[in-house]
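In structure tokens, one chain follows: the form predicted on its own.
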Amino acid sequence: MDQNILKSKLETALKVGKPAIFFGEVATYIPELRNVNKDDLGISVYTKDGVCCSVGDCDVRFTMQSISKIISLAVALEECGFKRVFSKVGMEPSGEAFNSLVELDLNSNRPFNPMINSGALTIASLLIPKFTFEEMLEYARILCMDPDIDMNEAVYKSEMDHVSRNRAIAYLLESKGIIESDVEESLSFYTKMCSLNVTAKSLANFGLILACDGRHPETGEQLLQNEVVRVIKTIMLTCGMYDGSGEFAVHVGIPTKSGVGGGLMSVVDNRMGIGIYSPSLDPKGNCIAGRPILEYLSQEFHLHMFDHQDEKE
């Protein structure tokens, strides 16, 4: 790909994006979060023949939040296994906001998928017999490109000390046998993941590597089996966007993973890895910039993984 096409086109997305920043707004149930620019917006594409192009506040670092379920799914598939993993959650969209736990209690004995809180905090249980944080941190850094990846303090704190949505739901989790870790570890493990600083460029790197199904796209060393990588394709796809991934599959039909801290990392697969940083988010807890920046991208460069191949020629 050209990279001055590119570089015009993401300006371009860039101004489409910007005003919906107007009608969102930043996450206040984590106090920390409040401290962010609500006017930050950054889009950074990384593609398969090596084309690297930012534009805006793609240098920002925020906190991963809930793109960190895809590192700690990654890991769980690839080192628990595939029937080990799904006999603990489920992988169907849930219809309910990412931290509810009424449809765990009331409709199913395990949470719907990995992308909700139920999900990622049993991933967590899982792995925290396997792997200590430090592990997990340097697993990160791997796999976004990005060496300065660090877990942010004073966001970790202040999740903890607003945890008790998480922490009900976690224990609710033990009460059904889902969770047989320690719930407070896992709790903890969940939180510092969630507390990694990342770049829209370190999301960027990250979608590449998914995009190239699993293997390094400098040294083509292979980082994560093929298989795990197309389950976590097609679970970004159906349940990435939370309660919104449906209507979000129809319009822009990429797989892209949201978080409150306002990141996006969207997989083209076999293309590119694209990374988008805007804090301002809409009720679903997506960034709301996202939806009209990657609708674009998707029209203009027939992203949609649905689009006919020759016109992605």
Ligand code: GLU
Second form
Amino acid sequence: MDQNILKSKLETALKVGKPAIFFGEVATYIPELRNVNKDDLGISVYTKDGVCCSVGDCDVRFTMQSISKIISLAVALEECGFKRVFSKVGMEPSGEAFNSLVELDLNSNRPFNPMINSGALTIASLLIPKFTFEEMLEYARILCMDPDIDMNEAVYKSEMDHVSRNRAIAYLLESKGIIESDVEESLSFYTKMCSLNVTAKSLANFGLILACDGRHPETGEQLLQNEVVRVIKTIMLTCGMYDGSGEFAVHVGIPTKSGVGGGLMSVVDNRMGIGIYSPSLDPKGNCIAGRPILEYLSQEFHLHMFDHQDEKE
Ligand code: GLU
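Can you return the structure of this protein in the form predicted together with the ligand rather than the form predicted on its own?
Up next: the whole complex, starting with the chain shown before.
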């Protein structure tokens, strides 16, 4: 991939995404998330052939929020195994909002998937007997190739002060025998993971590791097993954009995970990682500028997973 062509396409992508920002809102149900610049927009790409290119506000730190669910799932699959993880949480899109507990209460004895809050709280409960938060932080730094990732104390505290809904979900999970670890510890662990401070660049790095089937693109070290990464990418495609996942998959065709902090991490298999930051969200909680930006890049570079192979560079 030519660096100059990529740069100019990313500059255009910024212009394509910018107008959407006006129509979204920053998340306020975690009060501290208000304290961001709604107009920030950054895009970062890191390709398998070693080209890194970033435009706009790609060094601004923001909290990972739900994108951290990918790290937790990866570590859980590596360390607890597929059987244990998927005995506790399913792999079906829920069709409901990320913080819904209705379908869990009425229709199911386990959360639909690990990308909604009920699923991620369950994964947290599997991790706490095995890992400290500091160890998970180290995983995050390695997988994002970003040694500066830290926990945003203010966002963590703010979310813990307004955590009633997730607490209700966690106790419902305990009542169904799904969470077996301490509920409050699971809740706090999950919230700390959501409060990790990243940049669009860190997300592009993580995306590239997933695009390379878990291998570090520079050292070649196998950081995650192939099979783990395959599961993660599939779940990102089917559940990564919450109840907007189907439409996003049709129009963009790139496995992507969003977070209410405004981040998006996309994985173009075997080709590149893309990180986007823009805290203005659509009503489903997905970064509103992300869709037009990724749709544009998908068209320009034939990134849709079902685009014809022979048209790819
Ligand atoms: N910490 C957020 C919550 O649990 C994460 C949600 C998200 O990013 O979608 O509500």
